[in-house]
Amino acid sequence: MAEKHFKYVILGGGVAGGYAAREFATQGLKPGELAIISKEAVAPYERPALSKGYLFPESAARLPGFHVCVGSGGERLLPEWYKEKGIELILSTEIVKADLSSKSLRSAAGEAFKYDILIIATGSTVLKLSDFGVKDDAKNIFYLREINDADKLVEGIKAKKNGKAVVIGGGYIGLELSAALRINSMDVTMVFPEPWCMPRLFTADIAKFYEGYYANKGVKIIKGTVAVGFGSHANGEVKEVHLKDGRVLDADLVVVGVGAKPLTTLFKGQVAEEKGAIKTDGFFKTSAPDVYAVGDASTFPLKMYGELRRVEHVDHARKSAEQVVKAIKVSEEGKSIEEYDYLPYFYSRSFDLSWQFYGDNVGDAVIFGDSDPASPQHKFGSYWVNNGKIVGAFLESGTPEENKVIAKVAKVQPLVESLEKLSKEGLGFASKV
């Protein structure tokens, strides 16, 4: 089988891969210089749609509607766009061996690819219950990461109309999928081991609002326990979830969202790692010559906090992809750009809720606004104050202008005299910064 050679190879056809391709086209690219190799069968798309609009019972999001870069208000890059730009989209191709010393990749089908410069944009894969020793091979137990997973889940929802769904996990996926299943008129129970939902970001006060809101929408919440097994019907379909605390929940389908891990196995022992991912500098360069890593697969210097961090979110996937291409292009000209200076940003949408968070959630959390889950307003927020200054800001149901204001306050990190006064001023404080 003939070996294919490219100047640039992006390994991974997710969000980062698509945004990097667009940046290459912007910076200038000759036909045949760039290839994207992806194990998925479709061109890069905006992955967050899978846990939101894709699952709606009516007017559901479908491709080509959410190909990148539509998620950030940009042009939708359809497969024809890559062709027009002379970018080779190599789809349905799983790379099983990477030799960084010889700059070569090999696929499961035995195809060989050579590159001059490699961008690792492999993202993450879901953690499965089997990773924790729990057998999860019954039918109608779903995980969500790729469009194929979403298609299977949609079929499962249709087949079990008005049935009982158990969602295992209380983070991003747990919250967004519990909402989507309720919108599909399913009887939903969410189970997670922590004392409140979304514990990596939410404080107990913030979580109290969302748990109350979800309860008002009919979602049952069971905290402080985990799934340890499943019961099945004779046809192999799941019928019940066994919890560690002894409870047994009836289930027509189960969705699991218990975290993710970076897909970096191909490169073990060939690049330096840190915090479970590939260590990079502020230009996403790894310890291996001509190899870069972006998005979920990278641990990078978070300049504003002076530490190395891995950020698992679509916003960082987009921005790191743009940064790496700019860095590669200027280095070819013997020039340089500024190091990546990222303000951590997370967001989520479910039911008619929409929150945004900027910065860091360390220090004292100061809540403001109306956080009563029964309130028709439900607009509230929180600041995090560390060493006398605001380091993070969160807002539920903010306008675009208000979200810009809280982003600015997290970036500027103004000093705070009184936490009590800050709580009373709320958004007013941020708007003065």
Contents of the next structure:
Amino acid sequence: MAEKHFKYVILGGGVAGGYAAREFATQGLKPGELAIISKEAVAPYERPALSKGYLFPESAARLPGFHVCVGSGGERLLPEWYKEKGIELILSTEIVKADLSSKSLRSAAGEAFKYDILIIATGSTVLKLSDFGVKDDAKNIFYLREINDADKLVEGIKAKKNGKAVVIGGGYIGLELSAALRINSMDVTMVFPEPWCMPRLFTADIAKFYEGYYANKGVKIIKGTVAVGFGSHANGEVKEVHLKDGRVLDADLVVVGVGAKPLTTLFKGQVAEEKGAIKTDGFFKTSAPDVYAVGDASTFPLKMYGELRRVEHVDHARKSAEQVVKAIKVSEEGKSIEEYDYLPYFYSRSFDLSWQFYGDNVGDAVIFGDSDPASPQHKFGSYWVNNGKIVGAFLESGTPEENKVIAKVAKVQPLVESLEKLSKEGLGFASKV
Ligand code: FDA
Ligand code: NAD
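Output the structure of the form predicted together with dihydroflavine-adenine dinucleotide; the preceding block shows the form predicted on its own.
Let us now look at the entire complex, which starts with that chain.
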């Protein structure tokens, strides 16, 4: 099979792949210089839609509605856009071998690709229960990462209308999917091992609000245990979930969200890794010549905190993609740009709730506002104070202006005199910064 050669290859047509393509077009690109290779069958899209609008029972989001870059208020890049720009979109093509020394990639179908510069944007894949030794092959047990997974889930929800759903995991997928299934009128039970939901970010106080709110919406929550097996019907469909504490839950459908792992296996031994992903500098350059890594697949210097971090969220995928392309383009002119200076930003939406978080969740957490789940306003937040300074800020149901204010406070890191006073002042404190 003939070998194809490109000046630039982006491996992975997800969020970072799409935003990098837009940045290449902005910076200037000759037709035929850039290819995006993706195992997905569709052009890059805003992955967060899959656990939210895509699952709505009515007026659900569908492609081409949420191709990148609509998630950040930008132009929607349809397949025609790539054609117009002379960018080759090589879809339904999984790369199964990468040889960084000869700058070549090989697909599952045997096609060979050569590049001068490679951007690794392979993202993450789901952790499976089978990775922990739990057999998960009954029908109607779903994971969610790509649009194909979402389509199967939508079919499952339709087939099991008004049925019983068990959601395994209490993180992002657990919370967003429990809400989505409940909105689809399913009888939902969430199961997770920790003492409260989203322990990666939430304090016990924050979690109390969401757990109360979900309970009021009819979601049942079982904490402190995990799924150890499944029972199935004769036709292979899941029937029940067996928990470690001995309980058995009836289930017509199961969604599992027990974490993600960066997709770096193709490059094992060829490039330095750190914290489970590919180690980069502030320009997303890896240890291998002419190879860059961005998005979920990268571990990068988080300048504000003076340490290497991995971030599994869409904002970093977008911004790292823009940074890498700018860095590549200026380096071709022998110039340089400022290194990446990222303020971590995470968000989630479920039911009529919407939160944003900026900064770092370390130190003492101080809650403020009305965090009663039964309250009609339900507006509250939390600051994290470390070494006398605010380092992180969280806000539920903030207006766009209020969200800007909490972003600023996390960036500026003002000194705090008293935690008690801070809690009383609440959002007012951030507004004055
Ligand atoms: P991403 O996963 O987007 O793209 C990787 C691409 O590479 C995929 O198309 C994949 O198929 C392809 N690929 C991988 N290996 C390949 C190979 N060997 N050959 C060819 N192609 C290959 N974040 C957030 O901040 N807010 C939110 O609300 C959400 N919501 C959300 C919902 C769901 C369902 C998921 C799964 C994730 C989120 N996220 C999120 C996280 C966010 O979507 C994620 O951090 C970014 O998509 C990461 O972007 P990347 O481009 O790094 O990977
Ligand atoms: P996560 O890391 O957010 O949560 C994993 C959760 O799984 C843990 O909190 C724990 O409750 C649970 N868990 C771990 N082991 C378990 C076990 N053996 N049995 C039962 N529960 C167990 O991961 P996720 O929710 O699966 O999300 C996957 C990826 O998608 C992540 O990268 C996440 O950032 C991303 N995502 C992000 C958003 C968002 O930012 N709004 C939304 C959806 C997905």
